[in-house]
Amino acid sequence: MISQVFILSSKGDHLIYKDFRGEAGSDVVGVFYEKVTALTGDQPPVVMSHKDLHFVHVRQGGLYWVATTTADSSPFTIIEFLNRLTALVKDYCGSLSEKSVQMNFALIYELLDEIVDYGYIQTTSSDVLKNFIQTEAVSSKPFSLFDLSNVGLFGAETQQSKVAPSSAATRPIQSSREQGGKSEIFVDVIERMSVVIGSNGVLMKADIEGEIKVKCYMPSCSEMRIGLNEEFSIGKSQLRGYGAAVRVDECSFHQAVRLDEFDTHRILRLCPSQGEQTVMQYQLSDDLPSAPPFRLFPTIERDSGGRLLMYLKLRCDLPPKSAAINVCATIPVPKGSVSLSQELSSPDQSAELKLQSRAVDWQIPRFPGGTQLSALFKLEVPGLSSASMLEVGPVGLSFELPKITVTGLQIRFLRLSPVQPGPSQRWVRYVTHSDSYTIRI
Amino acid sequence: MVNCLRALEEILKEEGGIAINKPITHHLLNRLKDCDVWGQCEVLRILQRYQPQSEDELFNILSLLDASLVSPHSPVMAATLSLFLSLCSSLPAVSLAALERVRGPLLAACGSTSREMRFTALCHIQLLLRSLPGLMGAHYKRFFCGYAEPAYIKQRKMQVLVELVNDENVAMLLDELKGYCTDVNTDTAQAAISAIGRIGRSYSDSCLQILTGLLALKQDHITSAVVQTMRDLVWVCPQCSDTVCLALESCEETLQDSQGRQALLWLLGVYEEETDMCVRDQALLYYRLLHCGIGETRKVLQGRRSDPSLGVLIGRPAEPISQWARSFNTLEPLRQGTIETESASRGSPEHVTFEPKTNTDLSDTLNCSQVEKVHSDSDSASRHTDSCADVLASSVAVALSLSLSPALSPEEFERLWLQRQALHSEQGAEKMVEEEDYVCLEAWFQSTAIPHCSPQSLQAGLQLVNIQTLAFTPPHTLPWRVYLYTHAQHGHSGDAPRSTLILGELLHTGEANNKAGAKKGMCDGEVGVEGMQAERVREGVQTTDDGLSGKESVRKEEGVKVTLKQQPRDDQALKGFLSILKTVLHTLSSERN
């Protein structure tokens, strides 16, 4: 049961405030902000209490999404609700930011009215909601050169038109109805890796959390069939077939997915509702089908001048045609490091000593598979002792692998039936993110 | 349908909500699939009020619920488990099986994209681990911290990791934790260090190696955390003291904060003093101590003086599920975190200044040549001696049940024990403060065989009757001690059953008592010379104690002294407990003979 819902900006501005049960005044908003900003590092912030009122909040898009409730309510429910609320606001407003929430406050109040009644969650399904929500979203899309580049030169059919712009999936779901916008459907396969590689180069831990998300901009609901790799298998016990089988440990589906063709043909059937939904979630531990994407070969020593020398070679083990983008290696360095000099193997890389986080950030915008980059860092650390070497590492890597799934999961086909009248576009996107990619030194 | 339920709930709030009977239950269960996630949670929550009439019906309901137990939606999963646990409260085996079933969905929630959801799942996993410590053993890698995770999640994960340690994964785990010790976030670093210390209770060598290595970094927050961790470790594993003392050389310059200093002083005070009693060293120690202020010195010299040869039994007993089932799927587990951490990882008895027993009451009662002595603060001592003698003499069996839950951690035990002791000694002097709720009883048990029993047989014997042993000295050492506790509950006729907590100590001193007394006296003497007023009082008291122990030593060598502390007071329960304890000890000693 939810007593109030409010949204605060990171600076504490009240963006949205809605009281459902009239159990507490609006002054609790201020109380919440005071509490959340006064927390020390080792206090978990998610649940806080003030008298007999409990605040549960999530942080998304730089905003605080807060619900007040009683002690006996389920944290799973409240947090899931808040996450769902953020997802809905994102669907309806296009993106999540202070600006978009401010501009669409009327729409968000309207949403809240429909979602919750007297503190009870009524529905969060966009199929139901679309019948009630009338307010148009105000889109805050900034003018972007990228959109222009998408226009085919002299109307020529270029490669560009086969690729959707990155902003395509961040628009409000409603605009399609009135403006006759494109009826599009996006199917995203998103995997998150968390990996620990030991100092000897041995893979200590590898976890993949994956999900298939469908974002649907089609006004009318039709059945969609998603075909996965035929050799897709679930569970450790199943025998592997010949060739490159795709295996996951555990797998769960959205309740709207019908699985009658899954066992025989690995086909998911569903009627997507407007907006974004997670159709399938899966998870794989320890047994990666391919080598981990990055290996690091570090040499760390002290030179005669008392400086710390770090010679790092980073190798990308992806297939040669693909590449990692936005790679950033974070190398913790000893406390008291004052300055950094660097030699990087190519000009597009950059490195910086972050005193606040006591680390060197090494940025690589694009890193093709099968190549190797190197960097030499010289750190000025007054009073460097041999023990300080302990403070170097473990190295954390963050990156994005577009068009790659580590598990090898692919979407064979995507069919809509009955065939849509008018133009409809179907997009399939793959991406792997680093959740936490740690290499010990 | 769900909205009708909600409306009825609101209307009937005063009467405790809708009455749930069998037809309603089965109707709701069968329609469960038609509701959305939120509706399902609501229905499952309301169903908790229903009590199935037969076992068959119960199992029917459970099989209907089985699918939602592994639901990919964590709110549904949690609500179902909650309902399972409340339905199966009398069937622990079924509840445990249910916990096994939710492992997958809970782990999945731990890997959720939403941090808040991860945190929630972690907190609930901690609950589950209290009853089923082996539940996540194979999945310990899932609790490794991601480098970008916020500190509060990292800390929870470390708490879970500490619980999951075993022979196979200890090397991996320590390697991982070692990486966190130099984290840029000091809270994370300190939490990692104290986590290593906790693991050190079972795997001391490798942990001490890591901790010693960290001292070389010479960073104040790390050194402080390491020293505090070492202190806590030495407290439970005295065999590490040599390594620790060696490691502590020259780290006092690095220490900046008072907590770290206090810990260092305590370690120096207790161990250096005992190892080299050279006068010069001691003078140096006192110099160093006084350098840090009188208050600190007092804390060290009066600080934890309990028996360092005491080993805490590692491995908490698995708690029954009912202990936490009520708080499952509420906000409770997410909130209590900080307090729990405090007592689990940081909490060490040094906060309690604990003075040696004053035993003034002892001399009073000794004249009466009575074996049982009761110190009670609410009534006059004599009346209580009588009543207690009565109580003990008439071994009328009361309907008394002992239970191990809620489990008491060694730290908590020590806190209560010492707190009682401090209170007690204060009141012994003043006899003014009244406290209704607390009673302390000493009794003798005549047997020489008990101290020679193996710890295992003693523990097993006591656990049979639901008495938990927390710590004991190895057999054949003197003084020999055992600390134990239990919760007693018995129904007075007509009354609601009342539960009381009983803490107990078995002590077999032999001759060592004299020496210990003398040594304490000596130490106090020295402190007195340093010019501390507070000490003088104690010195006086101590001498009477010395005299006493002389007189009593003959008897003490023969028997085991039982000291029981109870809160809240309940004479009948205490009496019942004592007779149970005696029976067990008798059985054990006769076995031995």
Given for the second form:
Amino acid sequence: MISQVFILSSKGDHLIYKDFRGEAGSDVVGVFYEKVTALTGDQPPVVMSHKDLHFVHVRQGGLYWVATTTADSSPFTIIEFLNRLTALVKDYCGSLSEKSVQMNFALIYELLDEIVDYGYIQTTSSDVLKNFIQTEAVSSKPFSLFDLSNVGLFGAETQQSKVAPSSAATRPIQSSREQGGKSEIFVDVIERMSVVIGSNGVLMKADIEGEIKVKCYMPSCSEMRIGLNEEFSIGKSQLRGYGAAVRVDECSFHQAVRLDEFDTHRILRLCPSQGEQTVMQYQLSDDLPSAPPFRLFPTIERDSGGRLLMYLKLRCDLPPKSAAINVCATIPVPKGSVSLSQELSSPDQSAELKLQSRAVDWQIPRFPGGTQLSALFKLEVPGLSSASMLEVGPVGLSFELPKITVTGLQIRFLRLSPVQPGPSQRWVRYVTHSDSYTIRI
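Having seen the form predicted together with its partner chain, I'd like the form predicted on its own now, please.
Single chain only below; no partners, no other molecules.
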């Protein structure tokens, strides 16, 4: 049973406040923010108490989503409720941010009125709520010259417009009901890598967590069929098909997915609801089907002037037609480092010494596959010794690999039935993120 629900910005600004039972005053908002900011560490406890009141919160989109209760309610139930609430707000408002919440406060209050009645959760299903929610979402799209890159002579679309931008699925689900709204469905295959590479270049640990997400903007769709690789196998079972093997250790599915064709034809069947849902999750450990995407060749020494020299060569082992974007190498440096000079192999790179985190950040906006970049960093470290040189490393990499899945999982086809009467578009997108990519030096 829930007493209150409120949403706060990262600075403690009051965005949404809904009291369902009148058991506590509005001053609990300030009490919660004082408690959460007084704690040390980046991740405060999810459940906190103040007198007879219990606070349960999640942090998403840079906001605090908080529910209070005075009863002995299950915290896991309230956490699940808050996660579903954030998913609903994202579906209905298009994104999770302070600005979107401020612009759509009336819509969020209407959602809360339908979801919770006198503290009791009624439903969090977008299929049920779409019959009751009348408020339209307010979304603002800033003007960008990049939006004109797909327009040819006299406004004709170019071939580049056949590629959906990453922000295409970030819009309210009500937009599909508006007149002239696009009837689209997005299937995203997202993988996250956790890798540890030893100082000798040997792969020590590798974990991949992946998921298939569906975001539906179809006004009506009775069934969707998603075909995966025919040679897709789970666990150590016998490999299937004649193509390249695609194997995962574990796999789980959404409760709405029907698996009667999965064992024989590797087809997932489901009736998608409007909004976003994760239809499949999978995991692979300690067995990468290909080489890690990046290798580092470091040289660490001290020059005659007492400066610390770090010469780094970073190689991208992706296929030549692929590229990594938003690459950032974070190199921990000795305590007392005061200044940095640098020599980078290309002008689009940048580097900065972060004194607070005691690290050098090497930024690479785009890194084509099959290429190598280098950087020479010269650090002024008063009192540099052999012991302080051991403080260098390990190097952490963050990056994004568009159009690539490390496991090789692919969508063979995406079919809808019945066939949609109007024009509809289906988008399949692949992306791999670095969850934790560590290279010891």
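Think of the rigid core as the biggest set of C-alphas that the two forms share within 1.5 Å after superposition. Residue numbers count along the first chain shown, from 1. These numbers come from a predicted model, not from an experiment.
After superposing the rigid core, the C-alpha of Arg21 moves by 2 Å or more between the two forms.
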